[in-house]
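Given next, in structure tokens, is a single chain: the form predicted alone.
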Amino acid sequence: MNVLFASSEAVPFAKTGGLADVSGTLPVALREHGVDTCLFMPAYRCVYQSGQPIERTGIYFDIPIGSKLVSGHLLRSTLPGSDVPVYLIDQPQYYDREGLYNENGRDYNDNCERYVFFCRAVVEAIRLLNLNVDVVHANDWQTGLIPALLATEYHTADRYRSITTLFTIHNMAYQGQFWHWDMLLTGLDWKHFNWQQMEYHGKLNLLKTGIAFADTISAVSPRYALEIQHEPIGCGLAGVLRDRQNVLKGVINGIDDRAWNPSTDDALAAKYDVHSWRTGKAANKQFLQQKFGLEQRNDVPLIGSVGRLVSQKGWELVLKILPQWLRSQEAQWIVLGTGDPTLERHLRTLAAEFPQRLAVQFAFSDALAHQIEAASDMFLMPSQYEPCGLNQLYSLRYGSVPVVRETGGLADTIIDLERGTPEAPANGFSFVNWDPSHLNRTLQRALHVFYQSPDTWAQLVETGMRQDWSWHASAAKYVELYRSTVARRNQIQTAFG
């Protein structure tokens, strides 16, 4: 099986978000199934100050965009600790910028013409470097181009009929909406301009052309999958996924577990697993409080919390709450991230109020996110919808219980203290409505079990920390995806001669 990955980020050489990390740690454990896989990605600014080996493949291409040929370049690298290629669409006039997407808070006003030349640029490549590809898999509306290319202008093409495409979904919130005149850009025939394709209210949509053309869609966990099918989490395009649910499949992210490892993870204080987490935790959360004035004191837990601050991931909710629980709960809050400048505010402002319970980073660490789940008691994660969710998996893999709103891929990864069973046993908290009320009574319950039942609280901790939620599992179910999407074009080819 030959699968080719195509992505408009990936780790180490370009991040935002979660894409990032499932890109660059995909390809590698589908290789440990016996997937031959490579990589494709834009070659921006950020690549070349990553630090990895980059080389010149010497193979040059022109590319038509709109009325006009666009030159570009292919490089080549590796993804680390292994020999999965990594492809790099070199045109500086698009990707040699600050930015991935947008620069200052606004977007690129050129993103549809940048990433269409991306998707026509991966699909020549198959070509120029006469790779043998079963399954294109495309990932969110940066890709959404691709399908839409494999199944109308290159379908009867050699080399290219036997393709079949996968088409994942990480967000339906970003969807790729451009004015209709942006259609020229793609080189596609005017027809597919449509609401059942390319077009939506009016404008051009590079997600719903995935979604329209690719053999198979998938979602970042299975409730994801369930959840986009209806408004508002569908964003508009529920109906657009419901016509598909036959193709339709949701698969959980894993996380790299050499990354993230307590027993191995040298940016920690004192490395530690599940059997010795209580000296290992206490000497994380010592680390922490020194480091940020909070009060040293191991009996205090701590309440963690690493990602962007939008209303999203919950931060309507947990200003609400906020101010009473550092004027009288005795907990301590630690939060790492950037966002909404309101929110910002409101956290600095909290944090000059009481400087021994709340300590925050506006600019993100990976060294610090690592600090903060070995030393957090408990990780927040109260979101208003959570496609997957990584870093309530890197809160299990660490000890740090999560409480968490049961929406997508929290639902799918964190059973609550009450409904816990032998066969599916408790690994947090979770709550179901998005409300303030609702997040109080939830952390008053791990508040409360963290001071009077010691034992339980170490039942969830060693429950979390001895599950797998590597990427094995989860790219065994990508692997049958590929095998089921191969094997009904061939049925439908088969059928039709």
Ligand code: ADP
The other form holds:
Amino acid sequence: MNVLFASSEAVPFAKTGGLADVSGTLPVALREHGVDTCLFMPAYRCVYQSGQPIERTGIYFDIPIGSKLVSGHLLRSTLPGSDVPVYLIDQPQYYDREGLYNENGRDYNDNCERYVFFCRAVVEAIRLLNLNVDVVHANDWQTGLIPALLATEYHTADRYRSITTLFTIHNMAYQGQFWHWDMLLTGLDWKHFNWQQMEYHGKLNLLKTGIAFADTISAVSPRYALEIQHEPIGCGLAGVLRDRQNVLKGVINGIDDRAWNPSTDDALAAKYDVHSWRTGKAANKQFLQQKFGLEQRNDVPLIGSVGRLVSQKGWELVLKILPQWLRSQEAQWIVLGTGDPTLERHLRTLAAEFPQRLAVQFAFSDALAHQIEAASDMFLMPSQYEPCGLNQLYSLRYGSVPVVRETGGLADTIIDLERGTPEAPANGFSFVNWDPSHLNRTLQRALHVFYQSPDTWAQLVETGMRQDWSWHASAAKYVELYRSTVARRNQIQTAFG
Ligand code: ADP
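I have the form predicted alone already, so could you send the form predicted together with adenosine-5'-diphosphate?
What follows is the whole complex; the chain from before opens it.
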């Protein structure tokens, strides 16, 4: 089985969120299941700065974009620790920029063109590199045009005829919507600009395009795959997804358990495992308390948060309860994130008022993300919706007890203390209702257990640390999806000659 993985970001080359973690690790995990993989992504400026070895292939190509021809070049690298080839689509005018999708909070105004070029270049590269591909695995709106190109322009061409497609949705909220004239950039016939394929309320929608044309669709957790078939989590496309529910599946993401392992993590002040977490976490906590000027106390719980500062992550609820917590509760908070400037302002004001209880850092820092997971006692993710979420999985591994809202991947991975069973033991705290009082009560419960029932707390920590959320099981599920997609295509081809 040969799988071509197409993504707009992948670690260690370029990352803005969880998609990069998945794209940089799943292709390697698939190799361990006997699947031959390669990865395609754009050669952004940060790719050259990533320190990874990059070769020129000498393969140049021209892509029609609207009425012009745009040339590109293929670069080659590999995913670290593996022989998975990474093909980087080089086109400096599109990709040699400060950001991936935006700069200073504003999306690049030629994003449609940039990713139409990427999609067309990936499809052309199959021919240029002589690749045998059974499945193209596309991800999110930036690659949504690929299934459409394969199903329309390329479906009768040699080498392309038997290629099937899987389109994975990492977040319905980002749809790649552009004005209707951008349809000209795609090069596809206007007949596809209809409500069942590429059009959404008069606009070109590249997420919908991927959903409409892919042979199989997946979402990054089983719960999210169900939730997106209803509004508001379907973000306007619930009906389109319900129409395709027979080919829509949910597969939970795995984590890179080599990069996220507290017993080998060089970013930590002290390494530890499930037997030594008490002393290990205490040393990491002391390190961060010192670094950020928090009161130096191990007996007070540290509540950590790492992620994009956007409303999706539940900040609306947190900000309603945080001032009161800072005033009256024996707990410390540490927040690492970038995003909404208004949220940053609120948090900065609170941190200035309560410097011993709240530390904030508005930056993207992988090392600090690791240090927070190791130092914190609880990890907060009260998301409004959460397709999968990786941070709660890192938290489990690092013995930081997740406090989450029961949605998407959080619902699939975190079991509340009161609902644990011998088969599915509790590993955190969760609440259902999108309401600050429910978040407040859940945090109070966690705090109570932390202070009053250290044995129960230790059990939660150790249960999480012993669980295996690596890619092994999830990669096997993707292999099943690839197999069933190819088998369905073969049946159709046999039936229709
Ligand atoms: P999402 O994909 O919605 O952003 P996930 O939890 O699935 O959320 O994945 C986010 C990934 O990005 C995690 O690996 C997280 O550690 C990382 N991350 C997000 N913001 C930051 C930041 N400011 N500094 C370091 N890592 C971050």
